[in-house]
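Next up is one chain by itself, shown in structure tokens, the form predicted on its own.
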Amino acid sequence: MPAVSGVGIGLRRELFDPLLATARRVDWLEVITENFAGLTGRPAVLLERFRARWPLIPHGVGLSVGSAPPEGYLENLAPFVRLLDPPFFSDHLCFSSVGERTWFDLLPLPRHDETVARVVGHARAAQQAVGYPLVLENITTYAEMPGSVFDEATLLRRVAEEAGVGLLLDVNNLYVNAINHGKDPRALLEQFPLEHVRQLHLAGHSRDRELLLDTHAAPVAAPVWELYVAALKRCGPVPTLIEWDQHIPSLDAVLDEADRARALMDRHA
């Protein structure tokens, strides 16, 4: 199990060749589970080349702990995670499938006791099936789900404590939710169960009229950097990822963002 620390970037198709050629510092890579799990041929060969140079963390979008993992999902996931041998695997606190229908959208859950019980059961089962610790990420939400009786921080804390999972604090998601729902970002950060955080995400967002959208298509915004510093002061030097999934620039531009995050980590964590 390779140690993971510092600042990583997402392993995306546009960066495959530049990454293999770069001499710049890269601490680790995040691998989208659905892009590689169970695949053979060129994807498997490329994965081995990256694994030979850097620790890889699997990050999924299809576990769907809020409903149930799709049939066969865990059976496909387990050998992939074992291959990478990471300190943990991660996904999102949401649902993305119902029965045989799967969306690769991260859909919010109503925040009540029944949701907690369902998520806890599925999270425990996932950890047992895969054999590695699970870390769940806070998502962006653009509406309040009917039936919610407590806030997101309470949902996250209860799931973490009752399922024995870690949390992935996406700082951009927290900021986007705060602005869109008329809340104070610093107050939401203070409420977040930071004692359970095992990883941080940083990404850019876009504006569409009155809403901020979590697009991962731009540099990290100034207020998100400020929230990141505040999180570092509370969490310590938690491994941090730069996410850039759309309109991906040059590798050097992505690594410049990683260098900035690493400098802030060295200064404030």
The other form holds:
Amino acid sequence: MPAVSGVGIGLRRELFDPLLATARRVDWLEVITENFAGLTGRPAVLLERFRARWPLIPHGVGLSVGSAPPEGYLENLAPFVRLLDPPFFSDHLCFSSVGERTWFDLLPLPRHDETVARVVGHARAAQQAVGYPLVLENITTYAEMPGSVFDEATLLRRVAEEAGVGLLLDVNNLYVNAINHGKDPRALLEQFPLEHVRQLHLAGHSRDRELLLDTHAAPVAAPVWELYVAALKRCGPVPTLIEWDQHIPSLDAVLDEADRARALMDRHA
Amino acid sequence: MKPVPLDDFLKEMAGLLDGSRSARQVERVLGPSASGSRRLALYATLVERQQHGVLDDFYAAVKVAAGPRFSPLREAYLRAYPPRHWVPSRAAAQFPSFLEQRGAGAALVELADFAWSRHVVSMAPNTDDVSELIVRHYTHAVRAFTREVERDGKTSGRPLNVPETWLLGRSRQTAEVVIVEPSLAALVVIQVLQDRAWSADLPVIPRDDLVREAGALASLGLLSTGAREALEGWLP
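In place of the form predicted on its own, the structure of the form predicted in complex with its partner chain is requested.
Entire complex below, previous chain first.
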């Protein structure tokens, strides 16, 4: 199992060639599970080239632990994770499909006991099927789901403790949620079950009228960097990912963000 | 108030996301959202954007060529084929045949077919045979148009009405998708390799020309050494 530390970036199609040519420091790469479905074709060939140079961490968007993993999902995921042999695989605390219908989005769940039980059951089953620890990420929410009876930190803590999974703290998501729901970002960070955090994510957001949207289409915003420093002080040098998924700039621009995160990690963690 | 069972929540939300229920209808069943109906309704817009994004990325050239016709075609397609697989590209699979069924015109159908064929070749299993090689015959200059869209994001007109044939495959050396205009000899070579036999129906081309063409395809990474050797055994 390759050791994973420092700051990674997302392996995206636009960065394939520049990454293979760069001499700049990249500590690890995040690979989106769904982009390598079946481990076939050009992606599989390229994956081998990246795997030869960097630790690869699988991150999924389709596990849908809040409803149920889609048919065939875990069967595809397990050999992929085994191939990469990471310290863990990650996905999101959300639903993205119901039955065979899927929406390619990370959709919030109502926060109550039945949701905890459902997520815990699917998370345990996923870990069992894949044979590696699962880490779940906090998502952005733009609306409170009807039926919620406790807060997000409680949902995350209970899932982490009852399912025995780690947590991935997306600092940008936490910030976006705080602003969109009129809360104090620092207070939300303090409430977050930080003792379970195995990885941090940083990304850019965009404003759409009164809401912040988690678009991954811009540099990390100043208040998110401040929150990241606060998270580092509490969590220590947790591996951190720079996410950039839309309007992807040059590799150098992405790596500049990674360098900035690494400098903050060295100074504050 | 006791929360609504999770399965009922998921069913109601599925209705909202698919556009068959409004946020207010969902709230009548599930109870009110603390952030209001308008925020809840935003999710229908967000997932619609995601689904549009999959098709827009995949069929950028079709979108440019279709102009204002693209949006209603995309809506109708997503209604007819709502995404049912967690791999996003699967949501785009039926678009070429859908366009054909809708009588969208040869240019749009061929542009969509070209985009999908490139994807199929890119994702084909890594085998040592030639099963992943695709030959496509079009009545429009789809490749030049697609290139222009991918380079500039726009074009100066519609795809030219020029018949062309393309061979699509993946280089064994670089893993890149290779697209070439095949000679008649190349088409015969591929036919023999895919049929694993010579057929008397094939055009008569000197054996040396076929062997030379196989060498040219191999230099592009489209044929393995094993395939070239097998070909020589099947040629008359």
